[in-house]
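In the block that follows, a single chain appears as structure tokens, in the form predicted on its own.
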Amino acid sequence: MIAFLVKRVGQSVVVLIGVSIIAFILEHLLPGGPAKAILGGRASPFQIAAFNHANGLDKPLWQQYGIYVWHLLHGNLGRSYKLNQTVNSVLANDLPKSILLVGSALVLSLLIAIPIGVFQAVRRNGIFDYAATSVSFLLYSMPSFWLGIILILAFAVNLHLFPAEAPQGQSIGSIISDPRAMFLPVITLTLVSYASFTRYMRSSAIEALAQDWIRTAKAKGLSQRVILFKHMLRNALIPIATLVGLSLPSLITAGIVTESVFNFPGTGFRFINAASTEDYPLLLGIIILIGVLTVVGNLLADITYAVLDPRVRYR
């Protein structure tokens, strides 16, 4: 197991180095260079030269990359000159709110999708299976922004049950204190995630139920509950573990559209604003964070694979 973890961590480090190189190249491909992109098109040559000297942008590229990596290793993602804040402080304020939104939707979708997917596998080709499959295909094919608008029209405009806008507080406490306003954005993300999880869970459970060791367990006279939850579920959850690991970057990316629809003050909404205001340091800082979350998500998925199925780490 230790050798398996060392190998996976080593691969993750290599990928992170690649991510840092790509982000460094993107920074230097900005129109007019980083200085002009940050200071604006009206910046004078003197101001650009002073900015380059202050930030080490007048040094050779290999030295600039070394400084860039050194800052990244110390958690320094740059400074947003549009907001006059460090990128770290902006993310420290917005990221917990996005984690609350997307994390709540992820947990809720798993709690719904796993039992429904198992029940569909056990009662496959029945009325419930066909109905649940139709609902999953409908939700899976529906863009999240469209689903959010439909929910706003139904529950906010017509029925007046929930607010059309998400909570506007600047802290986790203020967000939690308004659960009614959180309902629609959480349900939007939950339905989209559920559609994907339940299809994978159903297929994985059907494949697991067809294995020889399941027939052996039935021949021993074990109850269906023991077979499903003790023998089948652990193996059927392997694809779900991959999806959950790959969903880690969605703490930012999945919320970009949904946060914009519901005006939720999270990292996704901040990313849209940074793109519209040409706040390049903030954009690149968020991209770096997405890359790190992607690598960490894949690493966690590999580790979960090894825990659920020991055959994986022996290969």
The other form holds:
Amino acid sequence: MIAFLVKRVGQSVVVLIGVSIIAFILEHLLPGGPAKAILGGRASPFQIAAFNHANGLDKPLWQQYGIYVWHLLHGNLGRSYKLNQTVNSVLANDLPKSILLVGSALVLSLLIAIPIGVFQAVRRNGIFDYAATSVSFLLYSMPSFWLGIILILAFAVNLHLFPAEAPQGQSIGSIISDPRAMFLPVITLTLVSYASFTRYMRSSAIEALAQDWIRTAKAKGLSQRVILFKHMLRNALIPIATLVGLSLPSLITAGIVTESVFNFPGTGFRFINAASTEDYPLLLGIIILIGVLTVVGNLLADITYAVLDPRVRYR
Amino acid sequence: MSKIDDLDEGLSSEGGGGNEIIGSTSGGEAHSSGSQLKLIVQTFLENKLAIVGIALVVVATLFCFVGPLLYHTNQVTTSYNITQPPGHGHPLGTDQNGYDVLGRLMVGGQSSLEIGFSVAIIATFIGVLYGAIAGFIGGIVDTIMMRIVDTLLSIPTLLLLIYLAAVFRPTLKLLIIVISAVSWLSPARLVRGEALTLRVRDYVKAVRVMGGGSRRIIVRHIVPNAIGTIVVNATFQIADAILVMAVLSYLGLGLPPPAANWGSMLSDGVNYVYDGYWWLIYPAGLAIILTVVAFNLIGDAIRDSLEVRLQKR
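For comparison with the form predicted on its own, produce the structure of the form predicted together with its partner chain.
After this comes the whole thing, all chains and molecules, with the earlier chain placed first.
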């Protein structure tokens, strides 16, 4: 177990170094480099040279990378061009709100996907199975923003049941205090992630049902309920732990889109705005933050997997 | 290779599950590959959903590329005849610039399909090459190459795309390149996994013993065995690329107007949600869904028929 942990953590560190290199490359992809992005297109060569010198951009690339990583390790993501705040303070303000949105959608979608997936597996190829498969297939093939728009059309414009816009407000308290406005964004994101979770839950449950111990349990005369919940579900859920870790990037992606559909004041919405105002430090800060979250999430998922399933050990 | 790696390869593209079995049983008998192919095609054609998928793709392609020849509309100059509901010579109404929506669906679909196919071809080509090299060489080269893939996978592709689309003003070619640049990762992982298991099979070793070179092993044994996985993945790539393009357009980072695609039609229509102009939202959305569903159906069906081949043996 210790050897597995060491190896797995080591891998994550390597990937994190990779993420920092990518962010560094992305920063230098800017046409004319950061100097031009900050000073504007009309900056004279002299101004650019002065800026580059002042910010250490005339040093060799490896030295610049070293300085960059040094700042990263101190948690310094730079300063936003447009908001006159440090990237850290912007993210500290936005991230909890996004975590609330993505987190509640994640929990909700698992709560729906697991029982439905199990039921589909038990009644395989029945009417319910076909119906549920078609629904998840459709949801899976739908652009997530379109789903959001359709829900707005139905529930906000036509039925006036829920507000079309997410709760507005800078603090997380103001978001929580308006649960009705949270309904549509959370449901949109829930449906999007439900679509992929239920497909995996179904196949994972089918696989677990085919195992010998299920046959033994049946032969012992155990009731269907005990077999399902005690023997099958616990085994079928193990791969789902990993799946949740692995689906973090796609969840975050769907989160970005959902935030922009509903004007949800979170990290994703901030990212889109930063892209249209060309606020590169903020963009890169968010990329690094999400990269780190994803790597850590995957690491935790793998460790959970190894803890839950003693058969799995790293070679 | 650890179980965890196995698992996530299976999850990252659903093609993972059956691949190993395919690799372990089929490759040894090159002589029967003709009848195997026949069996695969036969099973594929027996799958009704596959036929639906193919029919949808054919219809969509005809609609987008032949449709404009039969149904002439003005998609160049704007008119005052804006946001007309369906009827009055416009079967699907007109949009906020006075363009006929049905005609715009055809023109917009062209670039959506072009992007889908181009990305799938480019990304698959890069991914297959990268994965085959990593898996075939193995060792430290493989480790380094796959850590690079892990790194790129840990940054959500949409973030990278938005960043790149903000830095470079998008053109059709550039968008195809940029979307391909973030899409080759999953075929690379899949093919690398296949190559890893295939290169230690007895029949590959036998080729070595008989004096066959690396090229022969790759071309005659590894690629034919991995081709199923590759094709299935490429089909899903088309669907994903169309969706990604739609999202980018929705976020305002797609092609600038007058160019149109299904995604940009939707993003324009969204501004009119509250006015009840449903014909600006449903047609383009349904076009995307039907096309994506079609490619996903085809991909699923190919995968199933590859698996059935094993069961019938």
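Only the largest set of C-alpha atoms that superpose within 1.5 Å between the two forms is called the rigid core. Numbering follows the first chain given and starts at 1. The model shown is predicted, which means the values in this text are computed figures rather than measured ones.
Exercise. Establish whether a shift of 2 Å or more occurs at the C-alpha of I48 between the two forms, with the two forms superposed on the rigid core.
Key: Yes: I48 shifts by at least 2 Å between the two forms.
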